[in-house]
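So this first bit is one chain, no partners, the form predicted on its own, shown in structure tokens.
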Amino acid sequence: MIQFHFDRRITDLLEDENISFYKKKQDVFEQFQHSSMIGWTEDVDSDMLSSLIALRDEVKKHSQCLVVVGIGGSYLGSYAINQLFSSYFHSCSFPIIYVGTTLSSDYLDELFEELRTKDFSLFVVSKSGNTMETVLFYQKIKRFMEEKYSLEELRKRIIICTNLSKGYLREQINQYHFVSFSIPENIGGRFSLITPAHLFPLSFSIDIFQFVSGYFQGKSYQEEAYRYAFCRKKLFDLGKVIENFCVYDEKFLPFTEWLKQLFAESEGKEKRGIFPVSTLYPRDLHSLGQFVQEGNPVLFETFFQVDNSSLKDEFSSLSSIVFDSVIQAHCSGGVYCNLICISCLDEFHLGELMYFFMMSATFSSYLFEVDPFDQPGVEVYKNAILQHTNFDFFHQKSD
């Protein structure tokens, strides 16, 4: 169960905007229902989930780890979830190694040194099939694998999730007959949680059936998702142009990276939108806390709390006191604070929470009067790169 709490001042703000709240709600829900890009709200074929589990079992027979190549919406979701369910200090029995987000030569050298003595499989994700960083890493790792494995072995070890009919990666699939999956045209990259792009790497570490079940249960939070979106827009109108996602567990930080992309790419257009940031408390109370408490009043905060009431140890009690005290202190300093409470951090409830945020990011974008499902600004840096490169694959339309 997810519970959403506003501080008193936000509640008063919403009550003052009662008429506007309901008028805009009707318009937003209608836009949402008529969008051509909400394939992420449609049911998942259980046979597809079973096929992912079967492929996972095959991969585990011949590999010691899975290397996932992707960037942005192609990897942030599964990476965030895998980190949430990982151990703080111990490697899991079957590691998932996420690469492709840096162009560092040193990083690539160390990656190959790590993989040199391991049998591994490669999972590559790009909806367009032309994403520059993803394709570069794919090419480098494929050449590395060709020195270790025969073509027959490569066909067992390289798996690609991309566009159904076009793009560089689709050409690779057609040429080498690699195992492949596709991301439906009506699902954008950052909304692709329930496609093989994320569910396949997740199948190695969580119960994907439970995750998908919880994900669709998230539909029941449509009213709360709109309320949160409306609240954010009203705070923006008051000059609160930054949202600080506050977590108290280091394993939650990758989840906030997923949130940051979800909201920034969805609503950050036409000189509009809220800039998302994140902090880890209590660590950042000793660095950024002063600014939050008494600095430029341009931000509001959204806190995450997992119910640990069953734990009775000293640290759990202290953590609860710190959590409540921080919200009290920041509210007293004039910071608007939202609170999201999760009754249990498991696959089902995490699925609920992520669907809630995807709905809310969509509603928020409509309130800002922008398209939630495009990202035209991302193309600007890519077009600049085109002027200085001769990569044939990149001179096609990219993500």
The other form holds:
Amino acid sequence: MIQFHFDRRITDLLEDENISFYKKKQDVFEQFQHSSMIGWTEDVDSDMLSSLIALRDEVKKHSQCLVVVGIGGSYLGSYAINQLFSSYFHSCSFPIIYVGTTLSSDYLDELFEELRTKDFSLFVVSKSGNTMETVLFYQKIKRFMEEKYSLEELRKRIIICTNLSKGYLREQINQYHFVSFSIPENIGGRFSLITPAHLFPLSFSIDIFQFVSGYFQGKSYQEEAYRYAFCRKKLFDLGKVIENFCVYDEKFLPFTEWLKQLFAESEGKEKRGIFPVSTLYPRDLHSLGQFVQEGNPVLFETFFQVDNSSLKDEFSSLSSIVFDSVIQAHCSGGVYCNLICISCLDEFHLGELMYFFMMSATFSSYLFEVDPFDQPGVEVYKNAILQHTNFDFFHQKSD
Ligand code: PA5
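Return the structure block for the form predicted in complex with ligand PA5; the form predicted on its own was the one displayed.
Entire complex below, previous chain first.
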């Protein structure tokens, strides 16, 4: 179960906003229902899930790890979940290595050093099939693999997930007959959690059936998702233009990266939107905490709490004291604090939580009167790269 406690001071304000709250809700729900980009709300075929498990079993037979290449919405979801379910100190029995988000030559050298003595498979995700960072890493790793494996072997080891019909990666699938999955046209990158783009890498570390059923259960939080969106918009109108997602466990940080992308890329348009940041407490209480408490009052906070009342150790009881004290202190400093409590952090509840946020980011974008499902600002950057690079990176290859 997930419980939402939005800051009392803001929910009190909502009492006066009753009419606007309900009127806008009707508008927002209508826009949502009529959007052509809500494929992520539609049921998933259980045969698709079984085929992912079957492929995972095949990969495990001939590989010692899986290298996943993707960026933005094509990797953050599965990366965040995988991190949440990983051990702090031990790499899991079947490591997943996420690459393609930086352009460091040192990183690439070390990656190849790491892979030189290993048998591995490659999973490449790009909805457009043309993203520069992803294509570049794909080309480099494929070339590296060609030195190790025959084409027949490559066909077992390279798996591509892209759109159905166009782009560089689709051409590669057609040319080499690699195993492939598609991302439906009506599901955007950051909303593609329940497509193979995320479910395939996740199948190595979690129960994807549980995750998917929790995800759809998340639909029951539609009212809360709207309430959260409405509160955020009210906070924005009060000058609170930054939302700080506060977590108490390092494993939760990648999840906040996912949240940051979801909100920033969905609602940050036309000079509008809330800028999302995240902090790890208590670590950041001893640095950024000063600003939160007494600095420029531009932010509000959303805290995550996982119920650990069944744990009776000293750390757990101390951490709930810290948790309550931080909220008390920040509220006394005038910071608005929302609280999201999760009864248990398993696949099912995580699925619910992620669906909740996807709905809420969508509603929030509609309240800001922007389209949640496009990202024109990202295109500006992509075009700038093409203008400044004097070569066609798609075709500087040996194939
Ligand atoms: O959410 C989005 O749409 C973006 O973050 C994309 O996922 C990101 O730009 C990568 O694009 P692609 O999947 O086409 O490689």
